[in-house]
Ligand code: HEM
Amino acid sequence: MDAQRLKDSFARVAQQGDEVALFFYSDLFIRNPQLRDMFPIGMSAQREKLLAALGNIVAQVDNLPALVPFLQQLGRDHRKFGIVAEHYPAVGASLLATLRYFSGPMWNDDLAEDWNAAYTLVAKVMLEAANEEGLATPAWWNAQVIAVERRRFDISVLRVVPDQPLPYQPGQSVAVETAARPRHWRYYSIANAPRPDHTLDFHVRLVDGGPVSTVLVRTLRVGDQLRLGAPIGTLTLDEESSRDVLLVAGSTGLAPLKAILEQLARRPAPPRTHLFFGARTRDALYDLEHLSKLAAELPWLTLVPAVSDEPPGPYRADTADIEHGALPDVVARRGLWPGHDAYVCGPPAMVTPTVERLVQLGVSRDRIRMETFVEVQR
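For the form predicted on its own, could you give the structure of just this one chain?
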């Protein structure tokens, strides 16, 4: 299997954008009409997810230590769709047909063999992980909503209790489905470390056109039922590290970092920790009151709230400690950060420049863990 040939091939195919995924799903449903009911009626988001997943796989095809864990998570997570072993050959056949169609004259026997070998490996790793997970956990968890706090018109904090314990690491996410939007699964980070009562918190922000977030933020009520998928994600605490910690959160990107913060608080001697929590406006710092109480109770925690779209105004007691400016600039104003472990989560427009600025400020790139709210990945 020639990894570079696969990358070059996918780069050419991906230039066709959404048509690639449209062709793939059309081919899949024509060959296997029974699979159509596993997907939502509207497929645009699903097509984006497919292209993103393929891109991620191909980008790491020559880096198995990174690729295998991703595929294992993908296999475990796909159990929630009802995908079983017999579906994998059908998907592989349609994938190869799609690649052949969009490769045009570049398609040949060597390239076909490379793609077939790559998909065989992908399917094997995913299926093994799914089968192993199936011995110990359900394909999904039913959960009941036990609390809904609407912090703003577009942000809600939910608390749910699953029908059985859902094991996860702080910083991970789960896919959520509501009965009002069947077969639409949307990923949300769990905002708390595991609790004895197994309850889970989610910070949900309304996304323009988002079929799931609209329901969760605007109409969800106590007593409603949700379904939760298997936990995924690598934005998790390095338990072996004794370095000081830097947490940088944009908007509801706070959720996974708040779970990590709770995990740190359970250590006998927590590291010195700075939490930067940014939003466009003061009103959008939806969890500031709770975070301020935490910072007052925890001597090892320093909280730095920041807003980017409001200039400093006349003195107000409730905004005196809020920094102004883009989050990367605010972090930089607080000094250099060598010797720190950094965890960054939020919108892509915030995460990418923040990571680059942290590297400039002395944080080793391999000590930075990040996650973006990219819909196609979540």
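Could you please show the structure of the form predicted in complex with this ligand, as a counterpart to the form predicted on its own just displayed?
Nothing else is written out below except the one chain.
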């Protein structure tokens, strides 16, 4: 299997834009009409999701050590769509038909064989993980909403209780579906370390015009039901490390880092930890009250709240400790960070420059774990 040839081939096809996904799904649903119901009714916004991910993943088959854990999680997570082994050849066939169509004269038997081998391998890893998981856990968890706190017009903190324990590592996310938006699954980070009562917290920020966040933030009520998929994500605490810890959160990017913080707090000797929590305005620091209480109780934790879009006003006791400026600048102002493990989460416009700055400030790139809330699927 020639991985470079696969990458080049997918890049060429992907250049042809929206039509590629349109072709793929038309092909899939014409040949397999029964699969249509697994997908959301309106698909225009995310038509490219499965196809783009498929292509990118398959084109990375030369990096199996990185890819395999991701595929295993994806395979487990796919159980929530009701997907079983029989569905995989159908998707593979439409993927190949699409690639063949858009490759034109570049398509040949060798390339077809490479794609087939790569897809088969990826599908095998996903299915094996799904089957193994199937023996122990459900395809999805039903969960009841037991608390909704509207912290701001665009941010709600939700607490749910799953109908059976949902095992996860702090820092991971689960896909969430609400009955008001059937089959529109969206990932949300679990904002707490596992509790004896198995409840899970989510911090949801409304994305303007977004179908799911609008419902979760504005209309969800106590007693409503959600469905949750299997946990995914690698923004998890390195338990082997005894280094000091730097947590940098933009807005609801706080959620997974708060779970990690709670996990650190359970250690007999927690490391020295700095938590930077940034937002545009003071008002958007929606969890500051809780975090301040936590920092007052935990001598090893330093909390640094920061706002980027509000100039420092006249002195006020309740805002005196808030830094002003973009998160990377605020982090830099507070010191150099060599020897730290860093965890960064939030929107891409915050995560990318923060990571670059941390490297300049002495954090080794391989000691930085990050997640952005828009793109996880490689």
